Structure formats: C-alpha cells, structure tokens
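Listed next as structure tokens is one chain, alone, in the form predicted alone.
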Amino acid sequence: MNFTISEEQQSAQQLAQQILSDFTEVDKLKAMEQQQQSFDADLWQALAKAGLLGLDIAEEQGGTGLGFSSLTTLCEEVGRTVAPVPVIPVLVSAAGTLRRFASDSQKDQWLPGVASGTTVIGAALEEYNNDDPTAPSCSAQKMEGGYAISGTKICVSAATSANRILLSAHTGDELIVALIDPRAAGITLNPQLVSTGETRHELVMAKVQVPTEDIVATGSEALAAMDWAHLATRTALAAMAVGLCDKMMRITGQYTSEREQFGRPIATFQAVSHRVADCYIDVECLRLVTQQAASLIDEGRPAKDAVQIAKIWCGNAAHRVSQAAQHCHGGTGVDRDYPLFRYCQWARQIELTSGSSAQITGELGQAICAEYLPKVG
C-alpha cells in the first residue's frame, strides 16, 4: 500500500494540531483533570465549527465524507496533545457504526448532530471480563414496540453528556444494537475512575425499554456492526497511540538534550541515545501497521488480521516507549507539574483497552492454527 497521506488528510490533521494546541496548554488540563468528568465542551466545539467531527460522515449528514482513515489522523493528534474529548467512542465506535449499519431515518436524526457537536453519541463495548462486543452477556427481551435490556457496561466514556449510548445485547439466538437513553427508567450510572484519572461510568441497565426506532440492527446485521465496531475502535486506539508515543518520544528527546551530567548532554550518551532510537523505531512500527489497518477497514476489505497486529504493536509501544521515556526522565517524568506522566497514564490505559497485546497476541495465534493446521495434517 502506498503509506503516504492524502493531501485532505494532511489538511485535517494540520488543522486538528492548531485547534487541539490552543486547548491543551498544561493549566487548562490541569484544570480539566479537577472536574468530575474530563469532556472539554469547547474545544468540541471548535473541534465541530471546523468540520472536523463529521470527517468519518457522509455530506448527507452534514459530515465532509473524508473516511475512517481521516478520522484516524484526528485520533493521533488528540492522543499527542492528550485533549480531553471523546473522539474515539463518539466518531468511532457509535457514529462510524450508525453510518454504516443504521438506517437513513436513524443516519438523519443522529449524525447531523453529532456532525456539528450539538448531539453526543457514546458508545458501551466493553463488560467485565469481555470486550468482544459481538458476544455481550447483556441479554434484551422483545416486547411489543421495542425490546428490554437488561445487563451492566463499564469503562462508558461521556455517559452524563450523551443523548445515546450505542450497545450490543443479546436475545438468546440472536444479536441486537440498540440506541440506549441514558436517562430512560432502569438505567444506573456509576462513577469509574480510570487509569487516566478521568472519570468513566458503569452503565447498569435493568429492563431498559428501547423503542424499535431506537433499535441500529439485529441479527447478523448486528453482528456485522459490532465486528465493524471493534475493529475501528481497536484501530483507533492504535493511531491515538501513535500520536502518545510519538509526543513521549520528542519530550525525552528535547529533555536529553538538555539535561546535563558530567559536563555533558546525556543524550549523547550511547545507552540514553540506543533508548531513544528504540523508541522512534516502536512509533514509526506502529505507525505503519495502524496505516495499513486503517486503510483496509477505509477500503472494506478483510482486516482483522492487519487490526490485531495494530494493537499488539499499540500496547508493546506504549508500554516500551512510557518506559524509555521515564528511564530517561529520572524522577523529573513523575512530577504531575511536568507532562510526561498524563503521557504515560494515557498510554497505560489504551495499552489495555479491547484487549492487552498478550491477549490478541493469543487470538491471532488461535486464528493461524486454525487456518493452516488442519491444511498441514
């Protein structure tokens, strides 16, 4: 594949890195991370005034159409400035699944909004023990009109702020998406502090009515939604991991550089110096494996193989170049006065989001033998 991006792409990303730069300045996320919950409602805004929230969504709705690979260049620049917004579960995992799988009324109500930042859609895959959202143990109930959902989520980002929440449910033989309102009757949302210090919430749904307008697809619609929905967001972690590890990368660069010891920048010591190296060979590995998963998903072609590699790469990155960079800091890398430790809690949290490197890891060598041991006997 060509790894090169598109001259839209670099307009977007180049216009995503002066909005977020604006908005990121370390005492307004300092003042951020004091709130409750870690949604910056006006750099959303600026995020939506400059047409950035609809790249992923079609003009129909308000969107500019670019595709998923667009909107994973946004993902990166938000994980280099670690802006406290929900690009991944709202543009990704809820609004790239409702362009796809929904149908055009429910595209028509929801994603102009979403489009121009007046409306917030979260989404829930993850539950305890399980973060296949094609195979949840929340269960739903058809009545007449619509369905009953019973069933908890956690780690749901937005949750207070969102006029739905996008989850899977199943029926005993068949799998549904639905369109939760977080404040129907039945639904508890509990405080969930997470490696980011940011707080998520526990959705506990106990026969939650949802209307059938509420209802995105069932069957092996919604299971092809849902495996739409985990790989996007497993590829999204990905480039928003790109963007940490490279902003972690050029902060111990820049600190090495000036950091002297025995009249000497340690930089210039070989073993600091072979860390550093290490670290930009891990961004730029994962970087072009995020590329090619990207595209493929862009392209509608096969990519789950190319996904899992993706977040293998993402958290073995995040963990080694967190590492280097605090190895290379010394004490000065946990003060909460400099950035390097917000860097390093969110690297922490996306290394284990939909999955730890060695739990893919496991899946893909599953998947292999299943391919080709059979072919060997």
Given for the second form:
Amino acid sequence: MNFTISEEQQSAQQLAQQILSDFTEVDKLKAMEQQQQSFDADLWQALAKAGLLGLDIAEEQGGTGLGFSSLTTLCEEVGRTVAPVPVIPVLVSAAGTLRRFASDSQKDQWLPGVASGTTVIGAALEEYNNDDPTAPSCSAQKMEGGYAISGTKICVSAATSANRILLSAHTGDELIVALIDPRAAGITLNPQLVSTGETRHELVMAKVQVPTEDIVATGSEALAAMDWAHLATRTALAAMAVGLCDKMMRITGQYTSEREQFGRPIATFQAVSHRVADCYIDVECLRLVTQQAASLIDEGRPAKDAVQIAKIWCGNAAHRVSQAAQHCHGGTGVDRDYPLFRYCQWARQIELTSGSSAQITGELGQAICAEYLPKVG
Amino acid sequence: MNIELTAQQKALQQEVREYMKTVMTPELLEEIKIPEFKEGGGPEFRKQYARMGADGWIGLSWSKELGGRELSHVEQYIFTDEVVRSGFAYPFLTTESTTPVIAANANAEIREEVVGGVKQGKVVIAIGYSEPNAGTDLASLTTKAERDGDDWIINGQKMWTSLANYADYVWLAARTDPDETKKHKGLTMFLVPTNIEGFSLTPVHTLGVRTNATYYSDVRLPDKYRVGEVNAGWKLITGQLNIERLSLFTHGQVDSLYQGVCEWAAETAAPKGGKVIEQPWVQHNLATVKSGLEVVKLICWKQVWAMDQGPLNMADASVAKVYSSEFFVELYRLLLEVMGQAGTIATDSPGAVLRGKLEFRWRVGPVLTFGGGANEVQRDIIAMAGLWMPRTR
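The form predicted in complex with the partner chain, contrasted with the form predicted alone above:
What follows is the entire complex, opening with the chain shown before.
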C-alpha cells in the first residue's frame, strides 16, 4: 500500500498547473466564451509542447507513456482552472482507447498527431437516455470496404474541429468501434448549448460510410474497448471534479474569511465554517475513491466497482460542494463577473455526464444482487 | 500509487482472522449475551484475554524493549480491524492508547506492574477523563489531587468511566493547580488501582452499553502512581487521540454487517415473489452503503499509511473522525431499513437477524458523533487547519 504520488506524476501536475493558470485569467476565459467553439487552440498547443497531451500515449507514438493515472492529474488541473480544452474526450475516451485497442497502423496514423497537438480525435459515447457505449442504439451495416453507420450521438465536444470522432454502433449481433470523419457525407452536426455555456453538437448519422481502415475494433474486442472507454471516462470525470470541487471550496473558504457581516468575517460563524468544512470532507472522500479507480485502471486490474463508486461520489460531491459554495457567497456566487459560476456550471455538466449518481447507484445495486444471489443459492 | 494490501499484509490479516475465531469460543459467545459482560469482564473473557497475552498477540505495536514487535501503523491497523470484526471486547484503549504512554512516563515499579500485566493479558485500564461538567471542554475538569507528604489525596467524580466495573486501574486526569488561568497547564495524570480505599462506582445504563460513574473520596494515592510530570498531563491526554480513534472507526466491523445483510437479503423471500435483494429500493440502500464503506476503508488505510510516514495532518484526522462517525450512523439505518420490522428484534428473541447485531449497533451509534471529540470541534479544526479560516466564536 502506497499513497505516494510518483515524482514524474508530480512534476507533470506542476507543469500543467503552471501552463493552465497562465492561460485561464478571467479576461481570457471571457474572450473564449464569446467564440463559436469553446476550445483554446493556443493553450492546446502549449500543453502539446510541454508533452502533456501525450501522458497516456506510448513513446513509440510520440507520447511519454506515463500512464492513465498521470493523465487523470491533468484532468484534475483542467478542472481546477476550468480551462476550455477537451482533455477528456480527446485524450481519455479517444486516444486512451486507441492506445489500448487500435491496430499498430491506426496508432501510428493518429496518436503522434494527438500528442503533438496537430490532430484532434473526439469521442461520442453518449446517446439520448444512454451513456453506455457498449450498448449503443446506433446501427452499422456491413458493406463492401467497410460499414455504413446510422443513428444519433449527443453533446459531442470538439465535433467541428475534430479530424475523427470515435464512437460505437452495433450490427445486430456484434459491436463495432469506428473513427468517423465529421465532414463525411450523411453527417449533420446540430449545435447544442449545454450547462457549461459551451456549444456542443448533436451528431446525426445517415448511412455514413466508414472505410475498413477506420474501424478500430469489432466483436469482443470492440466490447472490451468500449468497456474500457466507459470506465476511463467516468474516472477522468471524477478526477476533473476533484479539481473543480477543491477550487470551489478554497474560493469559498477565502471569501467567507474576508466577507464581513454583523461586524465580523462570516467564517467566524460556525454555521458558515461548518458548511465549508463539509466541502473539505467531500473533496477528500472524492479524491480517495478517484485515486483508487485511476490506479486500478492504470494497473489493468478489475476496476468496475471502484469506478462506479468514484462516479457516484463525483456526482454527489459536485452537487453538494457547488451548492454550498454558491450559498456561502450569497449574490456574488451567481454574478458572472465573479469566477465561481463557471465552476458550478461545469460541476452540473460533469454530474450528468456518463451516468448520474442515482443511475450508477442503481447499477451498483444490481451488481450487488447478482453477486449475492448465487452465493446463498 | 498502489492502494492495496501487500501479500505480507494480507497474510497477517488472514492469520489474525483465523486466530480470533479460536478466541470467540462458544462459552464466550454465551457469556456476552449477559448484559453485564457484553463489553468484557466475564470469566471467559478474562481467560481468552490472558490467552492472547500468552500467545504473544498483545502489544504488537510496542517497542521491542517492552516486548512488542514494533509493527508499523498499517500492520497494527490490520490487527485492530480483524479483532474488532471478530466481536471480541479487546481493550484497545488499554493496549494502544494508555499503556504506551505509561511505559514512556511512569516510574520503573509501576511500569513493570502495569505494562507487564497488560502484556500478559491480565490488566485492563479504564479511562477517567470526562466529568459531569467537563465533556467536550475537557480541560475544565475539577477532580483534584492535592499533595500530602509522599501521597496525593484525590477527590472528585468522573463520568462515563467505561469498563471501570472490571478494570484494574483508572487512568485519571486530575487538577493539581487550582489557578483558573492555567486551565490546560494544571492537569496531572494518575493510575488509580480500583481496589484502593475511597474509590467507588455506580453503574450507568445507557441506550447501548453499561458504563459507570466513578467517585474518588479522599483516595490516598502514593506518588509512584503519578504518570509524567506534575501539571504536564494535557499532552499525555491529547497525544494519543488519533491512535485512539483508529480503533473506533475500523472498516471490518461495518463491512461484516453489510455482508451479513446482503446474505440475509439474498436468502429471504420478498412478499411479492423473488428475494428481498431483488427489490430496487433494497439494492439502492445496499449500493449506498457500499459506496460509503469504500471510503471508510480508504480513509483508514490512508491514515495509517500517513502515520508511518510522519505526523498525521490535523485536518485529515478530523475528516476521518467526522466522516466515519456520521457514516456509521447512516449505515446502521440503511441496513436496518432493508430488514424492516425484523431489524427491531433484539438478540436472542426468535426471528432476530444477524443475532440482533444491528439492533444493538444503532444504540451505540449516537455516541460516535460526539465521543472522542465532538464533530463540531472537528469541523472547526478542519476549517482552521485545512482551509486557514478564522476561529469561530
């Protein structure tokens, strides 16, 4: 048992902190929010230059190969700074899956560009009322030289700038994982404004032809790939929530220590300080379950329970901390000239992405039932 | 980062688990049904405690000089977790909290008498801190010890002196400097043999267990029973608090309740067909328990791991106390809800589930959130030490 964060991971985290805070001054964030797409290309290049886009890409493809845990610390830092960069869909859901499940030629084709920041591979794992990419309703029809894919994916990040988007569909009896070109014939991208304030896209596919070379996996390989992507994405979201919640809590600790009412800082009222202390407890709990899930995934160990637990905590803590932070700030918390509102928007987005706490609690409960029923037989 | 027990640590866990099965003899299981002996003190308890001593299981964390094995905090936690899980009323406050302090601070004769006795499983020590008017604000205690030649004359009353009804000594905090400005600096620690003249007790029957009020009426105590310097008692009290908590909120004791209820729900028929565990609301409760329990495990592990690296961060220690104590209470309720009416049937009545363990546990639950440092004080510490917020008033 060892809770030490490795030196390499620590220095990656510090480097990320430095770059991200340079690029997330309030004026910059505001300017970015005026743009059509909330994606800071300069920041993305800076992260690439520092080697931070390749944390979980093998050295052969131009990454540093530090692994999944290191990548989750980058996600945590992005959460801490609410930086407009699509680290989770591109680096975790797409590149992480390609690293582990794509053919050598696909890896050579796409991953060096992701590491160097010249290629963006998005991911579209969610559909209406379905966050499980192992059981998509999108369909695929086998045809000469590849597949034709039809169906709808939702809230896709970086859809207009991505070179390819990773997604899954089923042929009726098996699952496939494909990289689709968002500019291909048969694709419609409908803008969707989401809680974070950014514009994402509904991706509608009508018999979109995908050549064989862009098919990442089929059958049981595809199932394993989407299973991994699902677990890794949930864990990365939890890591991002650690950064978000930790920052919201610290902003609130500082604000309540300075804000005076009735002639004294409001933090000197137990009713206020205890609310912030409860955030501290939530953040610590979330951090522990997230670290456990990330380290299990990193080691290739069974991680399903740990990931479910991490995402349940993620949704609950994100909601509670965000709500407490807003409450303790009074009107300032909802003012768009004060930084807190962005964190609260992201918290809600993450809470409802890749399965809510209530849904996953239900899933975990079913798993407990399946574990114990045969035991007592 | 690797958040799992090593093969060696798992082996220790298994070894303790197997050994404790031999400690929980059928005779002991019968004996603890008697309310008087639920928390230990019966003849079979004494026999098994002494056997643990003879088999070398007591004081594993102590220094080699004291006959211990200098186990790391992680290993000591594994031992504690398994012993608590077994249900044996092992006197952790005696072995882990007070004895190491006595070993480091008592004079040679007392050290031999007490530390040697504990090591052999023959001595139990009760804690005499709280008083009717000194609880969370412990340093306001008024039981006083006055010097009289080579002796001390002790007068006062202690409250919640658990185990005093069978303990051999009370580890007593007394005021030795009446100057009110020296609140924390006027306290001294003593060991009071429970067979000494002037000592008496009355039972206090709580919602859960039996405890005691203890009385000290002109107790004449030789100076050799003083532990540490005069007026330097506060440090001896607070130095052990984190260690003490480690034995209060272990994972195994509640994990075994969770597992027991899962098994019960899987084998018990639901009213409208199927098993209890197949109902969505039952699954919801069990999943909520499981995701909270995982944090209890991780918090315990991180704390003991951190203690092996250096001093424990104050805010982290308070996080562990608040989270665990409040989650234990929540867990009791969530699991009792699964059992419904059957959850109210007490030990030994027909139909009791898990021998009524949960029916009993909820009774001791309320103590957890204020005992060992009230959670309000812990939250104050978190805000100050963790977030540098100003002191509340």
